[in-house]
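Let's start with one chain on its own, the form predicted on its own, as structure tokens.
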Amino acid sequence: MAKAKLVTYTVVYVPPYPIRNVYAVGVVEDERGEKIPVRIEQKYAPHLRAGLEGEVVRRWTPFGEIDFFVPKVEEKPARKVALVTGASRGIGRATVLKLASIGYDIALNDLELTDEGKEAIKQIESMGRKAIFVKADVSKFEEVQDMVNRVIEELGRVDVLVNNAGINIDRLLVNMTPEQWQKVIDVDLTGVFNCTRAVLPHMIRQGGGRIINVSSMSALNGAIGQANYAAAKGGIISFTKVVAREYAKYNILCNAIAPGAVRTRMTLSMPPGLLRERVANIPLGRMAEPEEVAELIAFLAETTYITGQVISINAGEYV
């Protein structure tokens, strides 16, 4: 590494809309004298003026060994920011107290917020972070786009989306009425959409973001009963792979879970004789409890090199 002090930079933009600020060139002078063209990263950009200090060091790239200049300079890391659907009770409660305890601002959506969303809170304020209830039905998306707005004049930012609201309404299929199919698919797939489409815009412009969706064993083993809910959750993994594939180049890592038995009210919910023979069927021999799921979110959510995979949390009950 060499000292050397900036003479001259030029801030390189792409053209796909919305223009991103991808990286800076120039030009720096080290202490023989000597000029060295280099370039910098984005996140100095805010920082660069002629004169600025830093050093300049050699790295690799798929174009070859290049110079970088690293300046110095005081960085304030942001607040970080995660808005989780469906997060009153269950995975969704779980998974913001597990984002505060690690540094994360947090906005709880829900239809209503209950007495368990309440202490979430609580807990999450007594973290030193910020939380804030946002109402909104995932499956309208203009309740949607009012939500996010709001997260972002109140928390600034979106680094986090976790698609986690869902319903399920269980039924054979030559039992299920039309509306009954139609409204799992509202939610559990039409929530992710409009909540992805809607923070998309603001991920894109901060620089990156992280969404994380909530799908199920369901969608990969065809649950009897739930052909809605194993349809909904199944158009979410693919969902998941084109939002990937679209938005890796923004810094967007987007991926999915599919949990198995989990410890919720949806799942004790079920006929006691089901429930034990499901349990019977778990190699592990117990449901997971919301933490354990929230904990594979948690990675998900500071991961910087995965995207576009679905990953299974089941204990093995589905091989």
Contents of the next structure:
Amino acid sequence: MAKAKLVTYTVVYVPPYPIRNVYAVGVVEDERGEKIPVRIEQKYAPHLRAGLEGEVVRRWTPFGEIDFFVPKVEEKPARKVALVTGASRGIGRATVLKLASIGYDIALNDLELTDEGKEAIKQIESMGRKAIFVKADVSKFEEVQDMVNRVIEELGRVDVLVNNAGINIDRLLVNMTPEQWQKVIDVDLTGVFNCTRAVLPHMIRQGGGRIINVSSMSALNGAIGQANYAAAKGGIISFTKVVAREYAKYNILCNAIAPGAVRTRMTLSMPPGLLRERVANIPLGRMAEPEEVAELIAFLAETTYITGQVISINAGEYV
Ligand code: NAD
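Can I get the form predicted in complex with ligand NAD as well, since the one above is the form predicted on its own?
Everything in the complex follows now, all chains and molecules, and the chain you saw is the first one.
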């Protein structure tokens, strides 16, 4: 290990197979004035400037031994920011509270700021974190772009996007109108595209990010009465895999979760008889609390190696 200063650098994009990578190369000067060509990991890209101090470390790579420059910088941003859609109640609300408790500033999205949402913002502020409400209908791309621009202006970055907003309009397929089909696809699937598409350029520029998409057990088990919802939630799983593979090279990890029955307004609006029958079939004998799902989302917000996965949280209702 030798102390050195960065003289010059450039960021390199290598898209074709099998390399598919983004990194920086540069020249550093060591304490004896010797110039050394180096590679620099992509995560340091936002910090690079001539004169930056650090160390040269020789590392083994699949392409042989290479000198890496490891700059002396704070690797984690001082503040982390999460944007959670549909966050004024239910799973989204539990998620913003959990993420704030582990150090995130929060952009809380929904169609309206409800009393429950206002209360969540107060709680987040009492934890010493920032919280803003960003109104947008996730199914409308322009509204979503304005929302993301506001988050960047007011909170500076987006480290985590939780695509949580969702609706259901359950009918047997023979009774489902084209409007009922389209509405659920627009919010539950196109909404995920809109938010991810709007946030990705910022995550690429800032050197990484995490995207967690809230799918559903319905995508896996063919839930009766949910052709529109299950199709949208299944689409989310395929979408997640593509995003994971396209953007891993930018340190952007994307995963989906597939909850079973969670005790929120969405589930409690089921006819009581059907709900009782459903809970009776859950091996653990109860619905999940929104906080239990929020724990999983927070875990995926902090992961450094899981991507492209769909993680079930259903107490064994579907295995
Ligand atoms: P919920 O109805 O309590 O919350 C959904 C939130 O999304 C609401 O605050 C609503 O206003 C918001 N929303 C709806 N349409 C929106 C839009 N167009 N733009 C922005 N916000 C919008 O339901 P929940 O159970 O907390 O659901 C959260 C997510 O979890 C949904 O994607 C849902 O499909 C999924 N999910 C829920 C369960 C469950 O059992 N509750 C199971 C599996 C998956």
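Residue numbers count along the first chain shown, from 1. By rigid core we mean the largest C-alpha set that fits within 1.5 Å across both forms. Please read all numbers here as calculations on a predicted model, not as lab measurements.
K.L.:
Can we say the CA of residue 64 moves by at least 2 Å between the two forms when the core is superposed?
P.N.:
Where the cores coincide, residue 64 still shows a C-alpha shift between the two forms that is 2 Å or more.
K.L.:
For residue 44, decide whether the Cα shift between the two forms is 2 Å or greater, given a superposition on the rigid core.
P.N.:
After core superposition, the C-alpha of residue 44 moves 2 Å or more between the two forms.
K.L.:
Residue 286: after superposing the rigid core, is there a C-alpha shift of 2 Å or more between the two forms?
P.N.:
After core superposition, the C-alpha of residue 286 moves less than 2 Å between the two forms.
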